[in-house]
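In structure tokens, one chain follows: the form predicted on its own.
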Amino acid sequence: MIKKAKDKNFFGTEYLAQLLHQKDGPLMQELALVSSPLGKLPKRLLPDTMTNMVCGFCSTGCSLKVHLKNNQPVNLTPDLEYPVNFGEACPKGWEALTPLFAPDRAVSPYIRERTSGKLTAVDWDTALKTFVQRFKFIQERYGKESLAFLSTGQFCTEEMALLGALAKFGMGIVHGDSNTRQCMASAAVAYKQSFGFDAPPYTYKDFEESDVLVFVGANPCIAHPIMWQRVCLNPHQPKILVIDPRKTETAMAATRHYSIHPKSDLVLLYGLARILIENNWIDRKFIEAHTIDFEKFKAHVMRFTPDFVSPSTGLSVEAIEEFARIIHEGQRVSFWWTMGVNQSHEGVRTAQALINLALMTGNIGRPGTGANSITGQCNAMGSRLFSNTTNLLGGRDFLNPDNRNKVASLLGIDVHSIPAQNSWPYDQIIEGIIAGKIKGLWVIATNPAHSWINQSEFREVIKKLEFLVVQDMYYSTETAQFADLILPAAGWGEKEGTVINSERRVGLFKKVSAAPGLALADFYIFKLIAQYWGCARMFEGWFSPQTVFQILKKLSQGQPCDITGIEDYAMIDRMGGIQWPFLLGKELRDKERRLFEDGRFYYPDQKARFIFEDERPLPEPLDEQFSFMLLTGRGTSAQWHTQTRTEKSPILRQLYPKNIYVEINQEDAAGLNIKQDQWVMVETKRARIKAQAMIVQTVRKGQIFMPMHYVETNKLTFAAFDSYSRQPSYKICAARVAHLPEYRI
């Protein structure tokens, strides 16, 4: 599949050097590094022979110990002083090096030849001035807003910063999103209009605080594992609640699951809400001197009564009144979700309800309270506040005018260089491509050929563009074999910068490893791009991750977001990461602080909003010959998404099933006279598919379960998606399971 180019000096680092004038500057510092195929790690950049830094996977935001050994790091321990995991690490966590030594790393770019199809390495020079040639030539034909690009909630904020800025303002292209908008988007979109900004109020020390924990479409047992972790670590014996319809681990370890039918949650936690009215178990106080739009919102759930509710949850009228007493009688009750919430059909609107539960209670801005998003990717939160795709810089406004000569006045730019108009959201831009609309697509540090939904209609979509670059740590990636241009990249441990967790902890990745061959760090990929596209001196100030987080915390200054307060790196570092916000001249006293305690929000008068609708029915009902409810979610804590990384660990793969598999109730298997470990067809109305079975009872009779980890299991899900945040609704579509004989493969 690659070719290797004859010329075996393809690096080009003294032309590259002379282009940017900078020969002492980091981005040649960083070229230094690949004067071999194999790398040179200067000592400068290991002065001790342990360093910290946080993990590069999930949301949590760990702190791991790296160890050294001749200038090359060689193993990793958690760190027991930081405040977030205090010494614990998941699977993924101790295995994080793993991924950097792969033998599929893209160890330079790689031009896909018009004739054979095949990948062949050539040097920088040669990809960019393709990257440019290309794409300004599809601009020149179709318009600016013929190009798009699609980015990640994994690499650093300082790297999400300057591509936005640079695809934006820079190369005009007006349509970026991130693969954020596929795990936090619903949430996103809640919290900016409950609270007035996408602000989730929590820090972890409220898992150890409440009294009762409330978890709807979540399973911190093995999506976040120590998070649950701090559950545990909770001294008052809590209730934990849970809403599931899968009988998750962190059902079995509840107090209360409560299986309900799939995407009944927004019936249910209305009427949990009117009975809490009813009763007068609510917060009056708080409601009226803070919130706006209870009156409304209690007209609303009336009609969500226990008889109601009953039938279209399948729990019982006593298990309904049962939840609403524990909510009532808790003292520190907290709410909390993740992508069984996010990814649905009326995500938004669920999210809004969970809020509006702790509002009416007064379970806000106190210990062990809150509605808290558990956010998904390690960098999800940096991505929704800095990333340039669906906020102006900042958590700002592109329709607002005043928004955006403040972000060209910091920036010192013209203003009309920002689009005065939003991006089309991720689904949107791939209807682009179908319609013709959008030409060329860049692709950096995600996988949509294997993750996003409906995948064999994505597969087919691409292939209508004109131009595909792919810029990732791998040439193997799904997305990467449909690549006219795929650019090399650096991963976590080669390179510096921000991320910020759940919790709004900003933390720290630090650079302990030269990436192999010609891979480059993101941010010099984008410097370089910036350069070769004749933007540069709009982004001279933007030197070194270092110097562009000075930037960020100007951008951040007023904003709920504000980091004013955190001094440089080495503060971050010093202090075990600091929550936003921290401003300016304020004393960082303790090192986990939530949110509203003063009960005040981000709209202009400071009140948070009841918002709510009437519930929607299920995007693709059953029928009768899709008759089973197939379910999609996380396998195992040692596997993360489309598993580029996770799969490279031998470790790794023992602790998962290494075929696809599809969980089926006792009962339907019986029925089905389906064996254990029997390969079955699992079919909807876009594909069918071969997994293993394998019979449990924690799914009910008539659903099924497969993990959202392999590759096939997206060839089946339904491209429907909330009408406000644009998230699709991964969790559910109607399928049927049958014996393999029954069918002509």
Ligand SMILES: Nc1nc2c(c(=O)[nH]1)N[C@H]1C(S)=C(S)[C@@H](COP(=O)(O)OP(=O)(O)OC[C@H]3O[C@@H](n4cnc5c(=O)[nH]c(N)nc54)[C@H](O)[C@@H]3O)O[C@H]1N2
Given for the second form:
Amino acid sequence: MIKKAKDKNFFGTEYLAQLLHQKDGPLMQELALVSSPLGKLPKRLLPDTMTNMVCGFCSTGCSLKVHLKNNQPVNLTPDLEYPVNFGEACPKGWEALTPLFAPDRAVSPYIRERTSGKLTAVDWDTALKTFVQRFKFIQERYGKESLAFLSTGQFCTEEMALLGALAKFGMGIVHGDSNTRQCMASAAVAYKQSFGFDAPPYTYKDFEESDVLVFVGANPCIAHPIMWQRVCLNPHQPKILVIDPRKTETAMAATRHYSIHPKSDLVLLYGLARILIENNWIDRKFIEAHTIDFEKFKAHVMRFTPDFVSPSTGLSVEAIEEFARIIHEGQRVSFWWTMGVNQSHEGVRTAQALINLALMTGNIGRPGTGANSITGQCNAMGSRLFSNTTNLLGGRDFLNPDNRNKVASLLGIDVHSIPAQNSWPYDQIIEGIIAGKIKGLWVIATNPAHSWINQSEFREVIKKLEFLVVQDMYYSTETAQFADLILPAAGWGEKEGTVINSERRVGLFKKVSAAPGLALADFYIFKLIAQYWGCARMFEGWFSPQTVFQILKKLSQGQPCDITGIEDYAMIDRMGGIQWPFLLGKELRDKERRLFEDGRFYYPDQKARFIFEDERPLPEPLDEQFSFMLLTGRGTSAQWHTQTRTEKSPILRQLYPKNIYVEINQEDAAGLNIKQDQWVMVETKRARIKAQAMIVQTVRKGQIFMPMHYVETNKLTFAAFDSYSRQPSYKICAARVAHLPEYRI
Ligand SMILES: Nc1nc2c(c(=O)[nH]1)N[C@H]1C(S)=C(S)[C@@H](COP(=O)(O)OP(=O)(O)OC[C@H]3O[C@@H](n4cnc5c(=O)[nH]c(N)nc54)[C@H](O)[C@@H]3O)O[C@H]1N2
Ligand SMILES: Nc1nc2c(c(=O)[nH]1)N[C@H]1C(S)=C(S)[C@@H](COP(=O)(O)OP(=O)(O)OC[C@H]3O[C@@H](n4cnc5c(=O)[nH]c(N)nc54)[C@H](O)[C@@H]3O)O[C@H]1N2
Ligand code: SF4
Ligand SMILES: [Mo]
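Write the structure block of the form predicted in complex with this ligand for the protein whose form predicted on its own appears above.
Shown next: the complete complex, the earlier chain at its head.
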């Protein structure tokens, strides 16, 4: 139950604007006005119009036209011109406005009384004073490292940069990570080590220009449907090869589906490399001119003979040999991967095995080629470069004194306010809470009490905190239910800023709707916190999202992700998004650009590295009791993660099963006497849950699949991590499934 505020002045917005010395500045506009392509206009004067903006769900970065009537968004249609989606959108995009008007929006800050669990609505002044008092108390009592934040790949780059700078430079927080750890860390580390910078090389046109497309652990038909539309536009009758234990929607549409044993990708990819080398199906000229360590790699893969690879992967020798031949015969071969690779105990090396295949066959830097990691959230790429979590702003290194000096001088701050150490990654922050080292946690735009691996532990962990702040659009999320303080955030459509999609395209969010009640754009929440914390001076120049965009440009200068050529938001709008890099003084001739056309990589010697390692055993092997392998992933194109947004749409709700379900092979189901839709038990060493059986042929015998969108799923998962990226290996663990009567619930 939430106690409501009665007094209208309670909202105190004018007071807040005054506090920020912005009575006529952007915060007042934020509260009173909406932005449109016509510029900022007072609400009442806004004519009925349309404005296009990038979708706030997935990393495809489609552009949507929002229709406005009487100053309200009333409808939405996909943008016909935008060089990403060309008039297409998936169900989430079509329904993007609905979640804004949900009844469980946080409309004011709330404070929870711990014993009764009751939430009380408070004004911003009280909320901010509480935030500062509690967090400062913790810092003073337990030291600087006792506070941490967990952030997101789902809001604007300007907001991420302000949060990262505020927390780390202003508030003295050392440990802060983003939920992109769950998603992109393996790809980011793989690129950094192989290319010298975290740089996905492709442009979506490559989907149309390949004659062979290899998808590894990726199900774009469900997770990136509009990227898949681009594949469907390919006029070259391409061969599509899918590596996935499950016969996914994408695998069904493929030329070949390689249903490998889970996590045998590394062995398969080394086996393919060996066949290509043995047959001399490699690009010697490219290897010599542009890479390092090929001979060592060659020696490494020699033991991966087809006879070894076949039983390890479950593929026939013929299938493996044909796979290699298809790669050889392709003129333009592209390799695409997503979570089936990244979410693994050996995700970085698996991603690099794909990079190695592209390098050794010269399939990079040309149309229709590339070793291409597809990102997940709308601004995963912004988070990787500018969130100031794993990297120092602009893809730099906290450990490098030159990098720290550079950022300090660009921002005009004392270099000593920049931590000279790396933040703990996400899992270590959680460990830190368990160990009693972290006492205060600030969670922004992510829902870890549902999405983090091994929930049974996580929920206990979170209770150990002395103070938990959750900043979200909704007061009802699983994580907000534990919060001592909830800060109400505006969502997509209620604020402006930029995001970066999978092909490195900077796109624009706009404000087309006023946030409800007291909810504020995260940007202004951070500004207010800076004010109350007493470090506002450091952020005087960070006036509005638009001014921060100019700061981001400065921070990017000279880096591979240089965006100094982008003038302002209007230019992004005009050009249909702009891919990085785009340097000052350059002319924007092509709407689509790929990296490495000159064969030069980001290391000082400009060469890419072959990086490889022996395969590792499964973190949780099967045993007699837990003899099923549980896979997890996306269920339908209508569901988004922890469902805080997609469950709000009656239309989307029609497009996915209401109850949690487990997909099970028909032979296994028959053996266990399990019928369609029957409630069954799924159990791992961590937890036991109930789910409805969905009997399928798409999951192999001995395996089961559960979508991540239901809160029970991560009670089952096993907390194993890639040792380089610390990305959780969500995809597999040992489980058992049984006919319900066998158990007492
Ligand atoms: N509808 C919808 N779309 C989304 C999202 C969403 O929640 N809903 N989330 C977005 C985000 S943040 C992300 S990161 C992406 C994720 O996009 P994807 O990675 O494409 O989606 P997943 O279903 O998580 O995983 C892909 C596949 O990996 C397979 N897999 C599991 N283990 C292995 C293995 O060992 N080897 C191989 N080769 N494959 C394996 C699974 O069977 C699954 O089909 O989707 C984005 N798009
Ligand atoms: N078992 C299993 N678990 C998984 C995965 C898997 O494949 N299997 N995939 C993992 C992956 S790849 C990912 S990316 C994660 C995703 O996990 P999460 O990031 O936890 O999932 P979301 O539901 O997207 O959470 C985003 C939160 O931000 C809020 N929000 C939305 N917009 C805004 C905003 O503008 N401001 C603020 N302040 N809040 C906002 C939403 O209401 C929601 O509560 O899940 C991971 N978990
Ligand atoms: S594919 Fe992704 S970006 Fe495009 S409409 Fe769907 S959710 Fe939005
Ligand atoms: Mo993700």
